[in-house]
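The chain that follows stands alone, in the form predicted on its own, written as structure tokens.
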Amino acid sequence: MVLCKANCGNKAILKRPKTGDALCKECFFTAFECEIHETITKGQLFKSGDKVAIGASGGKDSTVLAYVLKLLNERYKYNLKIVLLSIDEGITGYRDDSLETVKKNRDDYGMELKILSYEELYGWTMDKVVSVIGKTNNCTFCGVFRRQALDRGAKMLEVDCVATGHNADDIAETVLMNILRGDMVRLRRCTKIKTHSNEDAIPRVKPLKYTYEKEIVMYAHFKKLVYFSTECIFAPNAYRGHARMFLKDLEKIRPSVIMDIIHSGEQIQFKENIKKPVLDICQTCGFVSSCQPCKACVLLEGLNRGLPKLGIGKKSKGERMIAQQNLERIHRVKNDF
């Protein structure tokens, strides 16, 4: 028999996969919410009589964060307002059930509950985009409307902060992501544990940045908590994936690997005359954006008009045919006097 290493006198039924403790059920509940706890006021994320809300998927991580959450708000006085964001991609047989699950979250742990749908806010869902686009660059579509969408859904809350479920391995894949796509401005925020666009912008904050995903499972295991479990049927195509398979591949090796990544990434010095995304506000959306217009709008424009690839590749390209199309456009109306 193996005795918890707290000294509790119980016995192990667990080795943590982040330190390889063995540890009984309550000793690994506490571990598990203190380091968490540690996180959020050693990263300053929340300020008392904040209204927050969580990015809720349904699936583990956004489940578990909206229960540790409200717990830890309630053992040590955070003085929070929590409220769930969930984004409806309109993706048949997945988002549809796991809103089921994010409704009974709601109900179970006595919170409010946004849903906003793409085709609310941009007139399509995510089915109707893979008809026309396949199943190649879908991803691309899905992740700039979600990051838009909560924005969107942020403003309308009237919040003070997003937290979203981003957990341990999510960070160190986008890390390996963002340095094989040689992506050195989103390289240099990936790792930030709390994201704003500008002093305006609503900022976002990841609580369980420093959580294994393995543990938020067992967790979530021996806590009961129901959660939905099942990937997008879209997202076997994801680039994401690679990097997930190869973080997975080195684990094996080197268990520590993630969090040695996202060190890393946290330690990573730029030249200073690397080239900066200047933040602007698109002047079709109104809302922060790199460039005019923003990722959404023209990847939007580009379905409307029924060139669903416009936005896919070098911007450069999709801002030469929005040019072109708003020149023809301006030669036909001059025509008609």
Given for the second form:
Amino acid sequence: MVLCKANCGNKAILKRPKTGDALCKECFFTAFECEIHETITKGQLFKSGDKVAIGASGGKDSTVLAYVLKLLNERYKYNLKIVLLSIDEGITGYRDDSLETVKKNRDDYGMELKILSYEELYGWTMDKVVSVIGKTNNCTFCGVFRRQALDRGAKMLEVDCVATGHNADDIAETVLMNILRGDMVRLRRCTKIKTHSNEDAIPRVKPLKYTYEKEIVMYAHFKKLVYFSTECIFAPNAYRGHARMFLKDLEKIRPSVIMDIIHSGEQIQFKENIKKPVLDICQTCGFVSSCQPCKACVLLEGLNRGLPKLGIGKKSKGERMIAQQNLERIHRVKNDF
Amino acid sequence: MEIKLDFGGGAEVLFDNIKKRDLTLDSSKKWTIRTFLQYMKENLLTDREELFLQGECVRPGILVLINDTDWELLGELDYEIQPNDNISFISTLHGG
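Switch over from the form predicted on its own to the form predicted in complex with the partner chain, please.
Zooming out: every chain and molecule, the one shown earlier first.
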């Protein structure tokens, strides 16, 4: 039997991946919660009186985030009003089930819950999108729509910021992927704990940025938190999957690798002449975007025109597709006479 | 030898979606997690092997608990299974 490193005399129940320490259940809870508190205070994620929306999927990360944020808010008197914001992508057999978990969180934690659906925002469920685009590129639609849907929901709820459940493993994985893809813009942004897309936009914060996935799952297990753990039924993201397994293999040999990769991502210096996107407001929908019109509007136009591949790939290719379709329409009108 | 087995975090989908099982192992031989994983592969696993195992070990990202204690504190593959042990496999690889 291994005893708790904190000398409390209790039996250790887990080996912390971050430090290698063996801790008992109570000391683990304390360490886990204190570190998140420290992340929140050091990063100045919230101000007293803030209304905070948790992007809640019903999965392990957002379930633990909701639980811990409620607990820390009470313990350390953050004076936050916490609400839950969920996005219903319209994926039968996946999201409809996970939303039941979010509703349970709402009842258990006494938080207001707002569910926004792709159907009401865009007129398309993911089921419908997949029926026209198939199972390639569908994740592009889902990702772009979700990002904007969270912004829209945050605006509707009039919150000061949106907290998401991204954990240390997620962030290390994203750093790796951005390096592998040479995406310097995202590489620069992905390790930031607080992101402002521009002055008017509602910031996003990641209180679990330094929290290991293993500890999140162990915390949920020992606290008996109920979460939803089914993989999306539409094509898993293969590239991310490889990065994830690579990281998990490295972690087995050297658990600190997760923190080390985040640290590397944070410390990388970028050349001044690197092209930075200029963030603006989309003239079509009025939400933040780095291009005109925004990606969500282009994807949506493609779906509505019956050209679902419109927003996939280069802009010039999309423009040619529209021109071609317009030409065909003119021909059709002419031939009608 | 009677033992209990349970799955969580999505690991159950690899085992016919059954979350809890009671098992009786042949008491005449010594069981370690190493040999038990082989037993699981041959008798219980219903999905692809590589989703659960990597070599003789569980795939990284699947947590193993023995009587609610992290197997990393108990010798991992070399742990000798005792009667009435409760062995849990929890996936961290699903959803989020």
